[in-house]
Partner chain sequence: MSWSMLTPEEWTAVRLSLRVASVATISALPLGIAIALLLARGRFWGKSLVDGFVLLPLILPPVVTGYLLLILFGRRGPVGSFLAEHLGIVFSFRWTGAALACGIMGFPLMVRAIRLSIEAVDPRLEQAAATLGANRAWTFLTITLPLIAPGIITGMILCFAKAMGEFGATITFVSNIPGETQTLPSAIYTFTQVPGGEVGALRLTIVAILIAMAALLASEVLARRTNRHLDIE
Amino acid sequence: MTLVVDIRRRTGGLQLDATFEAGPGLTALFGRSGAGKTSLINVIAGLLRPDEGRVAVNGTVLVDTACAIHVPPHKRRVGYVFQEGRLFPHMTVRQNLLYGRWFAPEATRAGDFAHVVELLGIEMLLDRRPARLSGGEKQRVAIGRALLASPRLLLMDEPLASLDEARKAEILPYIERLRDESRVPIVYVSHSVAEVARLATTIVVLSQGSVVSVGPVADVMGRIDLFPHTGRAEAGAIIEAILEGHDDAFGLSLLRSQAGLWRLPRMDLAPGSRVRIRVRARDVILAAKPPEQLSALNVLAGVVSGIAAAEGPIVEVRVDCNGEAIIARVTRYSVQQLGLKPGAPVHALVKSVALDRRSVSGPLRTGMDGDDA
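Chain structure, single chain, in the form predicted alone:
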């Protein structure tokens, strides 16, 4: 799948000017509130018309202002999941799901009802009505209804925004599974670093209506020059690793990435599973010399590849560990004391307890996406 977007549109005080291409998997439209994410996804869906530009999916043109093409929303075969489930309250879950299938042209019906139900874990909900569902359950049903309409593209506009942390934790594994097992490409709107780091294959960073950066999520989120747009508070690196085995005596799992060996609290996954680890910059310590006798179990050798410009006391340092980036947040005083500069050898230290279940996602099915005191 290739999604091609090249559009311009003025909405109120926002000038939307977005050009990017995205491939298979989950493409995240990421940015702060007011960046233009929802306006952009609504242009793709056909709910807004661009003043100028073109949108195409797999070569099928949905919008081309130069050729006066504007396919109406109901003919685009684009599924849309909103912040709230928007289920029909008088229908059961089964009826809500079949309603989506009813709208799919018979020749294009690709979604198998039983498979979609199993994929989203909603077998036990089929005879319930929406009033008897939790927020996370409603969103899973809404996703199923969209999938059963046999879309060529699935749009999700901050589908977790209205959920509390417990419900978010409930639904995230299903979206991961949808990304890995469904053949339907996903465009996912979010302003949450944690969601994007866990789910995205490709990220499109928006700021004030314009595309700031596009690329693989690990590459983009590891760029310290983009922190003003991606946010410093939760900034960090995304590491793709393979689970090598378990240390049952100490309740740890051993993972291998380009950067080296990682020890994390034990994961309930089989050896060979491919996972993604989010390492926050605030959880990384730097040492100028090889450290000894430390409680931190993850010690990764590398060289400084960049230091962000900063006027305050805090600065981000990018460390290249055998081709994989680790980001550390330290004081400018530490940079001076350690003699940190591009090319300087350094060791990045990460406590295993900092890498809890919220920091690890998997297994990832394509590519390498797959407690110490």
The other form holds:
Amino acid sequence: MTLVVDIRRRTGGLQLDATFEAGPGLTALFGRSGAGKTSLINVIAGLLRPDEGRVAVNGTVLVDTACAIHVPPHKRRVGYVFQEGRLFPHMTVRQNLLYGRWFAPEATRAGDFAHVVELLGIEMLLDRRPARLSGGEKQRVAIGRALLASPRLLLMDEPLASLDEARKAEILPYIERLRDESRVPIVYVSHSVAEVARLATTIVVLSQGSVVSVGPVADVMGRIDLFPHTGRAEAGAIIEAILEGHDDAFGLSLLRSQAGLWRLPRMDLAPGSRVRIRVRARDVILAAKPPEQLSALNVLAGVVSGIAAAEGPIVEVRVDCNGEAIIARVTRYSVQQLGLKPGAPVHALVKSVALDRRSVSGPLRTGMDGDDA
Amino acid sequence: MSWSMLTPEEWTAVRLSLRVASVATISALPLGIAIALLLARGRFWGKSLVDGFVLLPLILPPVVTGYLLLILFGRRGPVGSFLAEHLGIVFSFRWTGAALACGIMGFPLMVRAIRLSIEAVDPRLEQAAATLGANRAWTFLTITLPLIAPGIITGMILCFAKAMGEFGATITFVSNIPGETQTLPSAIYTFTQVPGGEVGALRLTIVAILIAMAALLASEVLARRTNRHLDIE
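Form predicted alone done, so how does the form predicted together with its partner chain look?
Zooming out: every chain and molecule, the one shown earlier first.
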């Protein structure tokens, strides 16, 4: 499956000018508030008209201003999970879930009801009304409702933004399952680095209505020049690792990535599981010489491969550890003291305790490219 | 005959009033919903003009409305003669004319109630229905209509109550013919104009109070039921 977007639209202060292609799996539209993320997926859903351009899913044209084609939203079969759920208040959860089914063509009725209900863990809620659901439950029902309309594409507009941390943690595994188990490609809007790092297959970085960068999530997150667009505070590299085993005596898990061996607080996953670890730049310390007698357990040797140009006191340094990027946020003073420059050997240190459960994704069923069968 | 028993003539007036008010309310409903939708959602030039025109019967003296109806819908009126010739519908001095007058007088109240409830519906729910595959007509039937049901009920009750009490426009337009156009208020008025009519007037007044109370109670019960249906606390 491919989603092809090439549109221009002018509204108010925002000039939307976006061109990208997205493959299977989960594509994150990432950027700050006001970057045009929601406008962009509203164009894909048909709720907004572009001034000019083209949108196509799997070769089916949804918009082509050159041919005066604008398929109305109800004929697009594009599922949409809104930020605020938008469940129908006068219907039960079951009626909400089945709403789109009436309109889906018989032949395309994917996924039986029971499977989707089980996937999202909403069996207990079927006879309730939306007013009696928690925020997290509402969002799971909204996801199920969109899925059961048999969409060719699923759009999610910051579905977790209105939820607290506990509720987010409740829903994230369901979205991971959706990404890995359903054949529906997902476009996911977010301004949260943590969510994108955990969920995305491909990432599209938007800034002021334009696409700044597109690519596999680890590549894009490993670029230090994009921080002005992605936000510095939460920035960090993404490491793909395989769980090798557990150290039960100390409650640690051992993982191996291209960069080397990692020790993390124990997680309940079977050896052999693939996970994604987000290593925040501010949690990384750099050392010019191999450090000894240190409490930080993760020491990865590498070579400086880039230093972001900065005026202020803080600088991002990109370290290439055997082909895998790790980013460190250090002071400009330290860069000078250690004599860091591209090509200089260096050791990246990460405290195990900095890599808590929230930095690690659930098991990835397949590789980075998802299930593109 | 006991003072509490209605005479056959009085019964006729009560029945006629109920029929006139019911027909007026039910006939006004489709147009009322359409105009309310237009005013709540439409964006067009002259909207405030339409709004004002709909409200006019509420502000004008009822006698003026009745007189305008007489000019337009009377036998020789432009609309009245057309309808009588081509469709065989006659309004003047018929109970249908009373229903027309009552419907027009109750119309602004009905439109206002329905319009307010339409404005309270979140259009984003309708967008959500569209992304699930529902076209505009289905969205209206399955989302908008159930959500505005309480407003429609309120509007109908208000229109019905107004129609039951309508006097000025009715008597001007279709006069006060017992058995044909003499509604409850006209009957009470007639009683007050003849010596010894007080008892009859009182009896019909009690009936009017009972009907008003019943309509109010019915609207309460219906509103509570639809609210429970919507799960609004």
